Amino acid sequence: MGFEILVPENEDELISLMEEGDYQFLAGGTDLFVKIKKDLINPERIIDLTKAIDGPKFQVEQNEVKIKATTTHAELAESSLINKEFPVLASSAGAVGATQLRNMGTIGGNICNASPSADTLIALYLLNADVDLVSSDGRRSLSIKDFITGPGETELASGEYVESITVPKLSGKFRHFFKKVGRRNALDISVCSMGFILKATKEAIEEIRLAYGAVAPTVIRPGAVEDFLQGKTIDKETISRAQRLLKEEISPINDIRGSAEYRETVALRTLEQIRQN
């Protein structure tokens, strides 16, 4: 089936085109054209967002940074601002696919694709990011965890698009960590991914946030593990107890990339990175 590609010049044109219905968005196209080729979707109209979502990729406010939805993974990974403020986001963006995919794929597309193995989602969950949405009815924002509701499922309504992602700045000095485990280092989807941001003294953990990908229907923040680690000394016994809690919070599956048992083993072992980093 053929399709028409439309390129609105501004927000008003974009909203007008969305009102006509039956469309798919195009930003980088790294997921969209694969779905079309596999006959998973057959859109009549494709709306290219690159001109309508215009302006600087990063907007710095006193307590937050706004990232345009059309920002590519390469731009995130190479940005001095992102590397300074949110190293975990730069690291996760740099782990996406290969160079060609990072140069084309966008953060907005990664969010809307809503894959439980999406690399940048680990960082966005850790950073308590908000997704900024626009429609003819106005603007609204949802937390990333509320926006993504399941594998490939989001709260994006018809006639609405993702304009930007708002990331609150962190207060204090945190250690940032991201790890992706796959069958190879590039051009692969993770079997398990994990990240954390950590503020700690020699005596105890002051604050920790954990996120896991590919071990549940969505990226998860294992709250019971975070709560347990708060105020604890980072030693072998603490990590062992945290691993037992994590086992109860994840629900990995078997697929062509790995077994549920292997995913669980990897997830539990990655907790040891808290001691090593």
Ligand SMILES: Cc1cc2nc3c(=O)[nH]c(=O)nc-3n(C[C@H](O)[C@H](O)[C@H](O)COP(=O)(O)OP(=O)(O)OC[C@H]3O[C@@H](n4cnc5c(N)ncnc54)[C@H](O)[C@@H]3O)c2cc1C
Contents of the next structure:
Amino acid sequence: MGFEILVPENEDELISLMEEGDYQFLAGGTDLFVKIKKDLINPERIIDLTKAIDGPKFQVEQNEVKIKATTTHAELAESSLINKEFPVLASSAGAVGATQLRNMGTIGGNICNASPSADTLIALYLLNADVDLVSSDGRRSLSIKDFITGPGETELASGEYVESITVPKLSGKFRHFFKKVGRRNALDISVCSMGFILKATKEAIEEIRLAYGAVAPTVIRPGAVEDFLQGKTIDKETISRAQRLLKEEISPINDIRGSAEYRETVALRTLEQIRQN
Amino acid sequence: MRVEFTVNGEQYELDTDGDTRLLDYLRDELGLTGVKEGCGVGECGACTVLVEGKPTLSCLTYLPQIDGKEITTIEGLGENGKLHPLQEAFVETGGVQCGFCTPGFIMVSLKLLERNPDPTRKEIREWVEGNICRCTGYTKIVDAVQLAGKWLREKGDKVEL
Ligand SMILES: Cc1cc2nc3c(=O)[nH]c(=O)nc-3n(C[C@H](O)[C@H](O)[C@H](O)COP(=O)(O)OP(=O)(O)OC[C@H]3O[C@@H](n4cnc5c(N)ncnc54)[C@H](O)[C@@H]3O)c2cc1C
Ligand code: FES
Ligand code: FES
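Got the form predicted on its own; any chance of the form predicted in complex with the named molecule too?
Next comes the full complex, and the chain you just saw is listed first.
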């Protein structure tokens, strides 16, 4: 037991602290300190990133929006920019934990914790976001899908941190949907979470992206279902064929929050949301 | 590291290596025992304080994280020995039974009333989702927040954090 918390003021200080020995990063602490308290990890040096990753939380460019990794869920959920450009990201951040956890927890922490049921990951998978990494060697970006490799596992190298997330702007008008099913709304990590963005006319689906949480080792985009739905009319038959395809793409597990069977039922049922409107 | 912060308007400055929770500092060093430890892992809300006006869990916050910041605990509410209207409303409605959860509910609800002095029951329920009460069944807690909002509106007062 016993650790020290170091708070570098800028990127240079941060990089030299990383080079001095083993460390764990700290942003909001809502995952890290719980793990320490539960004796799952026992770090001696903790590096707080919140001062070193500075500057405005949101940066709008021509074709994309850059979001600092230390942006809190409350800041995302309340941002008029995010509500306008990426409603699904605002609503997924608004679904995290409870009021206090949204004030503390950050999007960078949510990504790096890499839980299969992390709420904002649903939106980041849907929006094809990139994770921007910084180390003493320079900068690189990975798509969210490539960055997250398994439950709690990422491509983050030692000596590297997430500085921002880049989200490409959408062209055209999409309907955004996010839903999380849990026993209690707050605090409970979900039984199943689901989101989609959909561009459709009365006749047919022009573009659809789907993402599912808590039904596989990572958040997933069920590609076969997306491909099948492209160009289809949204009717009962389409949905039930999509549900059969989805069943093949998910691999829910049993745990204390729900049985595999229950998770599958919930996941399949959420597809019916596409028919609303 | 050297950290500086204020608690209920008083300035503090000290050296810390980091391994002290805000919760323990407030209770053990400053005697502010209105801050409660329920679960210690973010699940009950009993330890809620305001950091820069934002409801924050003091069980998952360590001293280096509050450098330069303003902290408010339940002891910092009310003026001249008079309870804050939200505290008064909890007394009035019976929103307090054993009282263990009450400071946490009050600190988190203050922020809701600052944003919206006329919240619906559903909005209140959602806002306090991270706070657990083992006694009241929540109905009277929701009543209290609504009553405080009503009093504030009648008097033309605002919650300012
Ligand atoms: C009671 C409770 C309820 C919760 N409910 C939800 C929920 O409903 N939905 C949900 O999605 N999550 C939930 N969580 C999990 C948690 O709050 C989120 O994952 C949160 O976004 C984590 O962010 P943080 O800033 O607090 O992370 P921290 O705890 O500070 O960090 C988490 C991990 O990420 C690493 N890290 C953080 N930032 C960076 C960075 N910029 N670069 C590299 N590594 C980094 C840290 O080293 C650490 O390993 C809950 C947690 C608790 C305790
Ligand atoms: S003691 Fe902090 S949330 Fe329970
Ligand atoms: S009054 Fe006893 S826990 Fe809420």
